[in-house]
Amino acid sequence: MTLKTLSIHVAAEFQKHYGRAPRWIVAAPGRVNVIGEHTDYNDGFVLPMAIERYAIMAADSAAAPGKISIYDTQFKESTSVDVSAPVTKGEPKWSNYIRGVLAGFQKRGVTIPALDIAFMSTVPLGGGLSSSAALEVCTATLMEAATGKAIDPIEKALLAQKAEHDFAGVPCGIMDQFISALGREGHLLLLDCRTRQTQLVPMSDPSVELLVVNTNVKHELGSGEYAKRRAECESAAKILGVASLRDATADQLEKAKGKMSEVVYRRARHVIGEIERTTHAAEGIRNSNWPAVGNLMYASHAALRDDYEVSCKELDVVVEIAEDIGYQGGVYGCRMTGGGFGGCCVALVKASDIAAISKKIAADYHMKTGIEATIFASRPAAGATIIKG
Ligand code: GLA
């Protein structure tokens, strides 16, 4: 569905739910992270794009103060949140994206006005692309809306992770808010997330295409094993005495290698040699040199795979199948993306090739697992906007 078939819809949902028309609509993209993974944590570089795939707000004025109702069109279920105090945790649980939101911008002095929403998303639930990140930047956008006073799209983003942190309990980085706020279509962007200084990366070549695999499985242990592997960082940091390992080179790492366990070890290898594919990805996207890129995303995946141990069986067989189409096939590369255990893996392949390589991963990959995959295309979307009001 496109931005504008999905406003429509939102809307006469809107409308159906509470018999008005809606004064105003909001948007904010998920994402794929094209490479640059479990980096954003260590002050690293990632390299995510906006898809056209969205959570989305319809809302208008309530006449009740001090509450917001939020009506979930897909679920159809329904829930309020009391905005005339601090705003607080509370049931179902993914209300607590926009309750986070919320609390955020209470802490920020706003009186948060009372509010009826419809809300519907795109974004796969779980998928890795970044579905709580678009609703809660979709929560800040409608806030921005509503009030009338727009705030910095990094406060925005910073914001809408700490909603996730206090939350969600996710202690995640910086990259999914990032891009769901900043993304501008047609770009990646390679976003240094020590400076959170950001650089477009035109992504305009039409003879390449990025093509996202649902595996549509999710591993329970991810958000345990993310903290994990955020601490294993954190002590690699500290044995090499560097603030954080986007400070230490490859180098360094190898002569310090006795002084820690072999995990740790490996995790630190997979964020240095990470944040190294990530700079010169995009200096392969700003030459067009898809083959060097495709590489890259390869050598990611391993790094993840046998250094980092997020990815899964799964994810494996995708990049397996992906490897097998090979250049020839008119696959450049393919990695997982995300935060791993599941979820999607990311594919650089030539845009005359996509269907045929869509149906042989989808077959390859049924065969294999006995699951079937999603499969979509996406051109870099923009990031969150505000579509009326
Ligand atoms: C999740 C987190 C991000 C990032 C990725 C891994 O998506 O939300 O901040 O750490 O995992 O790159």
Ligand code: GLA
Contents of the next structure:
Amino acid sequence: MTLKTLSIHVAAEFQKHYGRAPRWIVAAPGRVNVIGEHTDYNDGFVLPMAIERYAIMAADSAAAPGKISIYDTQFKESTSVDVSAPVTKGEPKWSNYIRGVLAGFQKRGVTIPALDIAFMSTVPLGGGLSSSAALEVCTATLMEAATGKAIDPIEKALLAQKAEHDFAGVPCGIMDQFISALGREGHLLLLDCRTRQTQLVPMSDPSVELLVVNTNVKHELGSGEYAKRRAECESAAKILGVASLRDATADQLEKAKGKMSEVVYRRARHVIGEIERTTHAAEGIRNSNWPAVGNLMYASHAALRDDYEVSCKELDVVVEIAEDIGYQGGVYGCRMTGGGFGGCCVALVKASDIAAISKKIAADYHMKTGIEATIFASRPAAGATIIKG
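Same protein, different state: after the form predicted together with the named molecule, show the form predicted on its own.
Partners and other molecules have been left off, which leaves just the chain.
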């Protein structure tokens, strides 16, 4: 659904549920990370893109003071939040993404108005495409519209990140909220995770698109494995005598190889290489050098699979199918995206071959795994936006 179609749909759902038309409609996108995986907590670079999948809210002022009513149009679930006092965690669990943002605005001294809200999301849940960040940034954008108090997009992203840390208990990096808040149509965002500086990277060539392939698997290896990887990276940085792996070079790592375990060496090799691959990919995209960008994506996947060990059979199968289709069939490159152990792959493909590529990946993936993949194409979408208000 286009953003226009979505806004018509959510307005109709609001009307049906609350018996009147909404005053405000706002949206924020999910994202796919094109390259730059597990570099964020090593002060490196990431290169995400906002996708044409959104969290969207319709709202109006409410009669009951001090209360926000929230209706989830997809799961037909309602809840309310008392905003006459400091907002706290509550049930259902999904409401905490919203509650955390409301609490963030309260801490800024903003009086939260009583509102009736209806929302929906087309960002796939649990696929590593940042459905939570989209919901948080969407909520913050609604607060801006309803209170008339706009905040700097970077502050908005940080407020949403804090909501995820404090209310959802997920110690996420800054990428997801940054791209949802700061994304621009037709551009990727090169984000320096150390300085928080951003550069828009134009991707306006109509001959290419990004294809997102959701494996529809999530292996429960997650959080403990991530914590272990982080500790291994810190150990490598310590041995190398640098503040973080961002400051290390491949040469330094080779010279110090004998001082670290094989595993720590491989973790560091992925991160140092990935930071370099990310800046090179940004340059390749600026120059529309699609074969070079595709090769960097394949190299990224190989390092994530072999050195960082966060891939899984299903992700590897998708990348192998993409490699088999190859450049002649319209695929420049493919890699796993997100934290790993399941979720999605992202492929850089010729726009003219999208239908054939999607069909081939879906058929071969099902044949090899017995699982149906969910596949969609996206161009770089706009960040958070006030559609009506």
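Fair warning: this is a prediction, and the values are worked out from it, not measured in the lab. Numbering follows the first chain given and starts at 1. Rigid core (definition): largest C-alpha set, two forms, superposition within 1.5 Å.
Residue 280 shows a C-alpha shift below 2 Å between these two forms [criterion: core-superposed Cα displacement of 2 Å]. Superposition of the core reveals a Cα shift of less than 2 Å for residue 94 between these two forms. Residue 242 shows a C-alpha shift of 2 Å or greater between these two forms [criterion: core-superposed Cα displacement of 2 Å].
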